[in-house]
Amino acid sequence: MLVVRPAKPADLPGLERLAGTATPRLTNLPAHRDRLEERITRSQRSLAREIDFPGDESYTFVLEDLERGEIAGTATIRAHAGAHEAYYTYRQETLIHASQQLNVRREVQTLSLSHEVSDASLLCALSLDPRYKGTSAESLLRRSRLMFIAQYPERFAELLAIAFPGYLDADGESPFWNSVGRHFFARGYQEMNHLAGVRSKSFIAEVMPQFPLYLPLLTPAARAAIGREHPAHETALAEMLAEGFARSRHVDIFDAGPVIKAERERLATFRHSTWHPVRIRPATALPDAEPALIANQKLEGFRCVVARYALSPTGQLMLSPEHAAELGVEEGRAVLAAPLGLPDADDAFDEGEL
């Protein structure tokens, strides 16, 4: 059985392993023991706080394989992306250069530094053991965070955002970084990726030019990388677009990976999640049903699993004793359920971004 729960200190070795095997290496999940230990401590403190509105809280979750007794994945929510410092992105814009005298009108694509995403809650730092790719574990890990947000909306912003890793070439280099950032830092992508993870990305925005970048001046490879996700994250991006996120005009200032955004009430998990009282029945007695995300209503004891969406005629959710025990719920207690399946993705820009 797989379950998503808040991280605890004993999970540190598992987080180290996941950080070291992430593809590509994630800036927001550095393979650095002290930083990962701080992440767990910060998450536990955030869960223990009484919150009226989002601040500098960060919630780190792990996917635990109970049969193997190991951590199979991790994912984080930053309650307020710009709580400590501005969360910088590049915003894609169009400038018009025109001359009536020469009868010339040209539209030129540019990138401008922006901190608009700072007010959003950020879903980030997701890494899954490769053995679980292509299984329901992927959706469980990604979307269990939405099940958590749905229960504690006061802890998060109305706007949610996800920054996906950008495209890298066959040598593991970022064409965008080599065409832009390398000119100002004289350091390679992998080295900067490590530094940004151990420290912060804010120093990049402080040194990068404050004026718009004209795309025609970048290399063709750099232009092609703008808004393009790393191949290893294509499935994840497709699922979150199906969830209801939309591409934005924002891209990462580091590798130009896509940033997707959504008002949380527009997301499928929020729109289709329902509370049900629990009815416990033997697993062999449960009827066939589509799978669903099932979460308890505890904060520090949050648990989320995938189980059958089997309802009784009176609207009770029928759970096996094993699932009920892992969720920590007794008969009659309410759980939140949302269908695991999603509609086909609509890969388009947010209407507000056009």
The other form holds:
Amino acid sequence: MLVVRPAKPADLPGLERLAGTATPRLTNLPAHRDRLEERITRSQRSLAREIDFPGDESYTFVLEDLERGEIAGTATIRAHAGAHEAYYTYRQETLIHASQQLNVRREVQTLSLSHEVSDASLLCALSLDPRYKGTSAESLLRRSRLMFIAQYPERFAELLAIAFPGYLDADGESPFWNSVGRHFFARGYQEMNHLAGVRSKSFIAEVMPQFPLYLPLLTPAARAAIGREHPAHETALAEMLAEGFARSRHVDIFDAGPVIKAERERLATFRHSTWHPVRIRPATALPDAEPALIANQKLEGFRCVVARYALSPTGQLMLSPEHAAELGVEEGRAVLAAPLGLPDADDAFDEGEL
Amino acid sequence: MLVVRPAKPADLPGLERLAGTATPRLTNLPAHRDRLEERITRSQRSLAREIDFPGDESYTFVLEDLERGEIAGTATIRAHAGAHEAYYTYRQETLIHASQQLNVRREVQTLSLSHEVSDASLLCALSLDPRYKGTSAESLLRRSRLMFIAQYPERFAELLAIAFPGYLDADGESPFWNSVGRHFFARGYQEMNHLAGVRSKSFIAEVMPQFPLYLPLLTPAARAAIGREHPAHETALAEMLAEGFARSRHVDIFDAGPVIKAERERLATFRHSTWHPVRIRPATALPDAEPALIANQKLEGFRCVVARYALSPTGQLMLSPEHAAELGVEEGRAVLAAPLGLPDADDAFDEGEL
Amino acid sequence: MRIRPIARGDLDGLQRLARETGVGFTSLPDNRDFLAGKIESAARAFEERVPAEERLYFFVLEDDERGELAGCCAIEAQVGREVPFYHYRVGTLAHSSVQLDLHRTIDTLFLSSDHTGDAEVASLYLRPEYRRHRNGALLSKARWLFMAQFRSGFPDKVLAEMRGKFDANGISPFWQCLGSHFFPMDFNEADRLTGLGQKSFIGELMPKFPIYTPFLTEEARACIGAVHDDTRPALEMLKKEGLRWEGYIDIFDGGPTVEAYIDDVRAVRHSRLCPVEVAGSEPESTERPAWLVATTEMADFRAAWVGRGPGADGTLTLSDTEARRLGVTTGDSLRVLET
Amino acid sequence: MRIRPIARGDLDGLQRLARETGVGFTSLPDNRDFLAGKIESAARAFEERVPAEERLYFFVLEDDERGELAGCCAIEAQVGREVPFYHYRVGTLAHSSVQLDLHRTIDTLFLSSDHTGDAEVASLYLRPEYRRHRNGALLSKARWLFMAQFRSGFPDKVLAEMRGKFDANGISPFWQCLGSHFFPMDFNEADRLTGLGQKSFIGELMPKFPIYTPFLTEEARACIGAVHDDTRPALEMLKKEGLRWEGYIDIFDGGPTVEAYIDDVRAVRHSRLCPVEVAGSEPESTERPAWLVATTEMADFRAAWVGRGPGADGTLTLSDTEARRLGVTTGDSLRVLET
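Counterpart to the form predicted on its own, namely the form predicted in complex with the partner chain:
Let's see the whole complex now, leading with the same chain.
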């Protein structure tokens, strides 16, 4: 059985391994023991605290394979991206240069440094053991965070955002970084990425150009990378768009990866999740049904699994004793369930964005 | 009976009167005969043209009181706000200034010149004879434009925007203009407003400061005016928010009036409008029913009235012979109807805006 | 050879010069009406019929033996009064982080109208057959004597715009990299419109945010403050007078604008008034005359090389030819500069 | 009285000066460790044990009769090498519209690190009881002789930052209007941190977009480029040397930074080397000495006023006292400046 639960100190070696194998290496998941240890501590402190509105909390989860006794994945939510320091992005803008004298109108694209994503809660630092790619474990790890947010709305912002790793070429180089950041930071992408993870992304952001960049002055390769996700994250991006996220005008300041965002009540997991009382039945006796994400109603003891969405005629959710035990629920206790399936992805800009 | 229909040359005196009585005077409805005549011509040309996607068309409507034989109101739609030259707004942004050295984090508000509203279709230049204030004529004039857009979606952008007149003090002065524009333009608000109407708003925009403005440097009165509508437009703003528009981060560059916006499919008039075949019955024989906006399916002959939403059991809309005649429909022809009533207003920022 | 104000009768001669200058000398288009307007406006300037700050002083170099125009030059009393006067200014921005132990400065181009109100020396052209006997220096330096003489009619600073660098195909790499993205025309057309004073398209279309130079191509960066090979001698002459490049460049081709406080210009500092004595004898002719003189009245302004400097008593002795050329007689004063 | 490099034995004396200077003289905080560090770094500079561009030359004015320190001054060879060096630069932006017949220019403050790599003269302090007999001028001008003598160790330009204008309550209207919105501290604290070289908060918190001056209060605008009353004499002295305000101001108080090309500085241009002859007789004592001299070796650098200038043969005759004060004997050379 696979279960998502909050990270604890014993997960450190697992996290370290996942940080090291992430493709590409993630700025927000550095393979650095001290940083990861801090992250677990911070997550535990965040869960233990009473919270009325989002602040500098950060919640780190792991996906555990109970059969193998292994940590197979990790993911994090930052309650308020800009709690401490600005969360920098580039915002794509279009300027219209019109000349009365020449009777022409030209559109000029720019990238402006922005702090707006600072207000959002951020889903980040996801890494999954490659052996689990393409299985429901991927959705479980990714979307269990939404199940958590759905239960503790006061801990998170109305707006959720995800920054996807940006396009890197076959050599692991970022064409965008090479055309932009490198001039100001004088180091290669991988080195910067490592430093940003170990130190702070905003230190580097402060070195970046403060005035808007004119796209025509970037290299064609850099322009092509704007808003383009890393090939290894295409499926993940598609799933999150199907979930109800929309591409925003924002991209990562280092690799120009896309930032997607959603008001949380527009997300499928939120809209279709329902509370059900639990009825426990032997696994063999459970009727066939579509798979669903099932989460218990505990903060520090949060658990989320994938199980069949088997409802009794009276609306009770039928769980196997194993699932019930892992979720820590007995008969009659409520769990939150949301279908694993999602509508077709709608990969489009949010037209409503002004 | 009151009817909204496209403006024609004979409406010029009526338009001139409405432009002169608009409160406050509207930049986009100058009391200038030549400009108004141009506007009517342009509207007629726009209606006559075959259109596949929005361009520099502009559609001007009038509200006619058939009993009085008078023009009681006017309103316009610009198909593409930035078709010719940029449509400038100020976009409210928040910068986070954080100091590691001092361990502080400060939020600093700015206004950045933006061209983003250029992509929207713009509902503008609305003026209503004060005698009709507070009657259903107000909603008819305002929302008949949505009924028009609903029928000819290819002529308009997905995104609709409205810039509401901004706050002016008792002397008709704009505290925002006095703190911002005046420095660069060296003229009072009313004089500028007149010039902007007769010449072009974008000429003036080009004189305005190009770099973001720091809000702490504006006068308190100017800051208080940002995103605040003119008192005479409170009801109108409330109705459009109830319709489904949301406040955006954008404000007018001259008076800082709020710019509201919506994807059109989120608007109540679009969501609740339905086609019905017409059945004609004497006015006295019509059952009691909620009022509705009823529009015919004609481009140059567009008509929209307020009538009772009286449906036959088979879904036919029962109209009086007078309404049917005014709409130019006979029995069996389809009309578009939408309830006049709207849900409660939700006056909030669009949280999804990044 | 002598410098004098252009006169209303010079239209044919000026048009001949305009035809010769060709593309790239945008202030002198081959357009008779435009040139006639230019002469009229210059005439009114020298006649002091317009306020000092609005004057465009246009001079010609006249071959007083053959009675033809050999070149021209101009001084604009204050630029940027009627239409905006744009430059890019190369500024330095710190990009630093204590935490990352990083400290760099990045050259950045800022749109600027800092030179609004300064004087400009411009439009210097010398016909090829006259490019000898220091005629070029005469055209260039006569303007300093004029400014020294009528100092109160000029502001604190003076500038000169130098043509930028072009490649072997006559293309400006700076324009190619920057301007071409914003202006829907080729360089020559942009330059031509600007020369005609039709500049509003610049403000309408040019990028308004600063440009970080690392985003420019190497070739374009090499153009920042670099001059066209043909312009190098003119630049050297201005540098010797004390004009310096302070980081302002042309928005189209990246060529440098050099500038100085007028009171610091060598020729302005060192020129002085001397009484004149006309003696019959001709001075030794020299191919490299060292003494430049100019008259003291605006409308009758004349400047020329003379064969000798002032004597021990401070009096300048002129030959009859020289005196005639300058229109002075014994007892008049001349402004004198040793070069 | 003489100028000499600060020495390791001067710590007590320097601390006494630091105590006197008080608030507002941020480069000399009353902090013994800091001062000891400063002396050590200066000693290493004069001993040429650090690269020329990293040196901070710190001088003292010594009362060689009473054996006490009367004042100090410094030259930083190149500013902005370790930490960013910020100014606002007052630039002019055109705000024009042909269609509206409008043409204005707006003064705008641009954040700038343009002066990165320039030399700076700074930290001049003279104890009140010594404010006579041109001791102030000695402190100020000795630095020019030093720079003239060791010219190759300095860059093209030199600057000096002048304290800005404060109101009767000791408040800076410029800070009040601008900095106070961005920095969570009072002016003195901001100034103190900067003086200690802890400047990273500036880059972290200050506004990065240009500031349009019309948005500042009238009082704040009046501070742009205006100096504190106490600083006016120092500014006048620098202006006489040819330093000018080119639009750069302090980001906190708006005070002007004046600057010049080092080769243009009057004292640098006009000082020259003269052979020395020591004669027994004392020169006339004067309250307003006119001849400033300085020695030619860096580690033993000395500068002082002397009673007379070089004779017709170019030799400078010194009294025994003067020679002793400067540490020179007949046959040595001195750099001499008539003031």
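Numbering follows the first chain given and starts at 1. Take the two forms, superpose them, and find the largest set of C-alpha atoms that agree within 1.5 Å; that set is the rigid core. It should be emphasised that the depicted structure is a prediction, and the values quoted were computed from it without experimental measurement.
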* Asked: Any CA movement of 2 Å or more for residue 283 between the two forms, core superposed?
  -> no
* For residue 217, decide whether the Cα shift between the two forms is 2 Å or greater, given a superposition on the rigid core. => no
* After lining up the core, report the Cα displacement of residue 103 between the two forms in Å, one decimal place. => 2.7
